[in-house]
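Only one chain is shown below, in C-alpha cells, and it's the form predicted alone.
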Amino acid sequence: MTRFAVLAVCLAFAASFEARAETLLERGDYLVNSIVACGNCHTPQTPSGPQRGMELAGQFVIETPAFKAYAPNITPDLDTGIGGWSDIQIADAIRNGRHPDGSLLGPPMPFEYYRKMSDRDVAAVVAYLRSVPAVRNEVPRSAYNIALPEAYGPEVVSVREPSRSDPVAYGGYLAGPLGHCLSCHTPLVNGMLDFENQLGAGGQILDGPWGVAVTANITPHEDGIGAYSDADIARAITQGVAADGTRLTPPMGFHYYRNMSADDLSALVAFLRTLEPKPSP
C-alpha cells in the first residue's frame, strides 16, 4: 500500500470518528480559529487584529535573515489558493511539509510540531479549510538564505488521537502538535531552535505591522511566568495582559486563543508549570 493510499485510509476513517458529538467540521472550525490559529499567520494581519475579508488568503511577511516568507493563500480559490489541491495533498502539506508536485514548503511553518497532530485533527483542519470562502489573491513565493532539507523527517501517514485523561499531557499536545507554542517562544541559536538547551526561553525578535516584538519567556523561571498564578497564564494567553497589567503585543494571537475552551485552557497552563525553569536569553 503506497504511503497516499494509507494517508487516505486515516483520513476517511478520522472523518468518520465523532467524538464527544463534535462533527469534524465543528472540530476543524475549533482549531483553526482558537489553538491552532492558522489565521494568525495566513491571515493579513494590522495593528488591531486580522484583516476582514480576507481570512486565509494570505500575505503575511515574516522576514529574518534567513528568510523572507509569505504565508499563502489556503482558501478554496482555484488559482492562487489550495481550490485544486486533494485532503490528502492538504494534509500532506500540513504533517510533511510538501506541496502536491514534491517540492518542499520551507519556515517558519512548524513541521517539527504539526507531523505529530492526530490522524482526526488534521482531517478536521482539512474539512475547515475547504468551507471557508475562496479569495482570491495572489500570494509572492517565499525566498530562503538556507538550504531546505530533502525532507523534515520520516514520512508520517498515521498518528492516534491522544487521551485527555492527563491534562498536562494532553496540554502538551495543545502547546505542541496544535499550538506550536514553542516554536515561537524559544531562542534561535545560529538560525535554529534551541530545544534542547533554552526551550520555552523567549527572545526571538518579530518585526510586522505591530512593530518590533521579543517573544516572552513561558517557563516557570522568575524571568517567566514563575510569579504568575493559573489566572494570569491565562489572561495573558487569551486577553494580552501581563501579571503586572502590561498590554503584551502581536504576534501572539489573542484574537483566536480567547476562543479556547476552558477544559483546553486548564490544560495548557498546566502543562507549562511542567517546563524546566530557563533564564530569558
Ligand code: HEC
Given for the second form:
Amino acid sequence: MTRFAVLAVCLAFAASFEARAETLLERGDYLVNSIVACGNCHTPQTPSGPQRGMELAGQFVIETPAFKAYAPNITPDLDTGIGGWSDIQIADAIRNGRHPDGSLLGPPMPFEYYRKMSDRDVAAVVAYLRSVPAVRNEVPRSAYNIALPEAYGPEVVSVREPSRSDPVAYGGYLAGPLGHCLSCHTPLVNGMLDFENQLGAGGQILDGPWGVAVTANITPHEDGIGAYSDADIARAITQGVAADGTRLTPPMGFHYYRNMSADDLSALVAFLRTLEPKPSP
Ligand code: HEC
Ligand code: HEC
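Okay, that is the form predicted alone; can I get the form predicted together with ligand HEC now?
Now the complete complex, all chains and molecules, led by this one.
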C-alpha cells in the first residue's frame, strides 16, 4: 500500500470510533478551540481574542532571523485556503509537515509535536477544519533563510489513541502533541531548544504586536511555578493572570485554553508538577 492508502485506512478507522458520545466533529471543535489552538497562529488576534469572522483565515506573521513565516489561510476557501485539499493531504500537512505537492512546510508550525497526535485527534481536527466558514484571504508565502530538512522524521502513518487512565501521562499528551507548551517554554541554546538540560525553564524571547514577551519558567522550581497552587496554575493557563494578579501577555493562547475541560486542565497541571525543577536561564 502507498503511504496515502495506509493513512486513509487509519483515518477511516479513527472515524469509526465516533460511536462514543462525542462525535469526531465535536472533538475537533473542542481541540482546535482549546488546547491545540491552531488559531493562535492561523487566526488574526485582537487584544480581546481571535478576530470574529476570520477564524483560521491566516495572515499572522512570525519573523525571526531565520525566517519570515506567514500562517496560511486554512479555511475551506477553494482559491485562498485549503478547500481543494483532501482530508489525507491535510492530515499529512499536520503530522508530516508536507504540502500536497510533496514539498516541506516550514517552522514555526510545531510538526515535531503534531507527529505524535493520535489518528483520532488528527481526524477530528481535519473534520473541524472542513466545517468552518470559508473565508477569502490571500496570504503571502513564507520566506526561509535556512535550509529546511528533507523531512521532519520517519513517515508518520498511524498513532494510537493515548490512554486517559493516568492523568500525568495524559497531561503529557496535552502539553506535548496537542498543546506544544514546551516548545515556547524551553530556552534556545544556539538556535536549538534545550530539551535535554532546561526543559520548561522558559526564557525564550518572543516579540510581536504585543511587545516583547519572555516565556515563563513552568517547572516546579522557585523561579517557576513551585509556589503556585493548582488553582493558580490553572488560572494562569486559562485566564492569563499570574499568581500575584499581574496580567500575562500573548502569544500564549489564553483565549483558547480557557475552553479546556476541567479534567484536561487538571491532567495538564498534574503533568507540569512532574517536570524536573530548573532555574530560569
Ligand atoms: C506556531 C504557529 C502555528 C501553529 C500553532 C499552527 N500552525 Fe499551521 N502553519 C504555520 C505556518 C507559519 C505555516 C506556513 C509554513 C510555510 O509557509 O511553509 C503553517 C502551515 C499550515 C498548513 C499548510 C497550509 C498551506 O496552504 O500551505 C496547514 C494545513 C496548517 N498549517 C494547519 C494547522 C493546523 C490544523 C494547526 C493546529 C493543529 C496548525 N496549523 C497550527 C504556523 C502554525
Ligand atoms: C506561543 C508560545 C507559548 C505557548 C505555546 C504556551 N505558552 Fe505559556 N507563556 C508564554 C509566555 C510568553 C508567558 C509569559 C507571559 C508574561 O510573562 O506576560 C507564558 C506564561 C505561562 C504561565 C504563567 C507562569 C507564571 O509565572 O505566572 C504558565 C503557567 C504557562 N505559560 C503554561 C503554559 C502551558 C501549560 C502551555 C500549553 C498548554 C503553554 N503555556 C503554552 C508563551 C507560551
